[in-house]
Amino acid sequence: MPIHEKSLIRPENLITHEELVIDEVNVSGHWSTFIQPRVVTDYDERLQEEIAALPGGENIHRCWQCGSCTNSCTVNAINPDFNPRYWIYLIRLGMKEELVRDKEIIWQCVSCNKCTYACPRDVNPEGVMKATARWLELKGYTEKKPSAIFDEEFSAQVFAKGRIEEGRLLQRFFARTRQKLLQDWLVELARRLFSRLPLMLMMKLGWASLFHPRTRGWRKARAAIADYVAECEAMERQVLGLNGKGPSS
């Protein structure tokens, strides 16, 4: 389905005549705004296939461009440039360069899943946004974003121990993103929690943060998860043609 919104046309592709008279009719200004024709040279026929091969992008082919995802999007309500429908449109057309131009916006998805609930075709737009952000990272177009770093630290704790420790998770996340540990909001949160939590529970939390207990019988599960993750990452790199080259996952 064609994209007709003026907001989605790049400014450099719009031609407006401030003063234009045709057959004695003044068509100056917005009346004479035209979209400059161009030949698509950035077509990549494998783009949709690559996005579909990443977790979350499996159903991108179902999209019929109804716009329910963008209409319900939390981020779009604040920043109209965040437009899942438009990016899915670009991916399905294989317009890679147009997609990459928005690389600093796409990763901002907050995973509220409003788009997924609104989608009548079970496309899972939230998953497509995460798959697209992952694609941009694997292809080397973007650096690893804070949200991806947090996901890695969260997953690493679960895989290793079968549980998470909030304090250690935040500590490692702040360290990797070069943020100070004693942030004002965190200090205030800790103060309020410690003023209300029972003494025994506080002691258990302190003990867990020092000795990092594991979930019992987790060794086999940990090994199975490690094999599965390695298999998924190898498949991603193979589909994207990154075996033996390109940025690491």
Contents of the next structure:
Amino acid sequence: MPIHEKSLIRPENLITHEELVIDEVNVSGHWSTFIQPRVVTDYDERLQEEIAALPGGENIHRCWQCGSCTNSCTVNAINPDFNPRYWIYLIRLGMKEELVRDKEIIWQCVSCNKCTYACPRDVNPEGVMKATARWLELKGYTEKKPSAIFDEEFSAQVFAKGRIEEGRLLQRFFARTRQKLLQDWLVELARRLFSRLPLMLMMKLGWASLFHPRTRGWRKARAAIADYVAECEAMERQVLGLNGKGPSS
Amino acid sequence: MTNRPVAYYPGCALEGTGHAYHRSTKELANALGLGLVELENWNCCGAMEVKNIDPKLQTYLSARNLAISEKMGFETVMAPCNGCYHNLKKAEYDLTHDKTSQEVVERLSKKAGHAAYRAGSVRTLHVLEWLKEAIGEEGLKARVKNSLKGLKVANYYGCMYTRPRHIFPEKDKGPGSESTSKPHFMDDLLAAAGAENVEYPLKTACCGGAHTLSDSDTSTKLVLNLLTTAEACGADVIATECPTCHSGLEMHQVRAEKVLGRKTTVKILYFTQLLGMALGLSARKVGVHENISDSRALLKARGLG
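The form predicted alone done, now the form predicted together with its partner chain:
Next comes the full complex, and the chain you just saw is listed first.
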């Protein structure tokens, strides 16, 4: 039977035979495209457990595949390949290889929480997206994505000083993601702003970037947070079966 | 109507890119005779970033701020930033419902040398909720000196003011309460100040704020949609109530113009700036010149500021 919805099948799984006769019926040519037969044997039975062990992924087992998450998703409206319901399905079945195919887009979740709002089963799909992106990174399937670098820089400032300073954050983020700070649109933005910003405010902003705003008496909080972060990291690595010698699959 | 002073939690953004929001909120409170006392020695709420390292750290950061409010003797803490507000509400929810969160916060608070916050002792309000409660539409109407009459406004609330629903138990409680699917507190206040609110279907759509720099193409697309829709709805101005949304709209309006060649002319103002001007404050006093989106000519033409 010809396949009408070819767009739903990956090109490498489509077979067209130039010359093929089955039971005396000639099925050669384009009209009778076949799908590559597939037997899945490499289910990763630990996949769901691993995602559930990462922050945000805890409730993945509750999903009943209604699709409310994908239906309400901000990013899905821009890119139909961004499909939280499908990824949750793959994780629950343990189809790791299929999941890893989308490793370049899963991090793009914008945390708008429309999915969490719509989910009738309290899966917290937003959290699952973050956990999955983190899993891909920890397992070494992807490099650190820009959003993860931003999270790290932001959090490092908060943990160290109790507050953040946007100028420094921007500078560090652009340096670590190897983007030039003087992008056309940023220059234009600065030009528009500084053409009318009074001197006092400019001085204040300059002051803030020289003398980082901080929370007083933060030292003990900083130490407490550092201990906790180390604890969490050790636990994650244990559950994910990482031996402490860096990411591996 | 209650006029008791509240603890004011500005947060990091209001001391940086969202300075105009800080300034206009304080000026507005002043003009309305409402007391604000800044939370002493507050810390960052963790915004949308710390939770990706570990959500319980975000709970701790917000719990510390709530504990300060408790210690200062305030039963209400008010935050103008959606991120700060959301995180305080999230912490309150988690500390009420999740035992592990309680344990982590108690442990970290002890190590950090301060009292752990006890869930239920402090009420978190967004500046919108605070104004509705403390002054209300009628109170505002009585004080309007310079009506926003004829100004067409699209009210934009963003994500964190209403989502996820479960951390806002006081919303969706019928008439008088805020709605999470179609919020209206800002619409109510601006209408009381004379503005003509347009029917804006993207009130709670996302601006891509979490990835405004790390995935700027996505953010530009989302913002451009917000801007062009506001224009199609006939809005002169998009009123905002979140510094991340506000700067996201401003930045990506410029980026859409420079990178995609899509120019939009709708102006972006904090709702506190609009209310301040309606009460007779000057545009400068509410920090209109600090915005990237330059609305001075429009305001002047309408006899505002």
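The term rigid core refers to the maximal set of C-alpha atoms that superpose within 1.5 Å between the two forms. Numbering follows the first chain given and starts at 1. No experiment lies behind these values; they were computed from the predicted model shown.
Once both forms are overlaid on the rigid core, the distance between the two CA positions of A190 between these two forms is 2 angstroms or more. With a cut-off of 2 Å and the rigid core superposed, I15 has a Cα displacement that reaches or exceeds the cut-off between these two forms.
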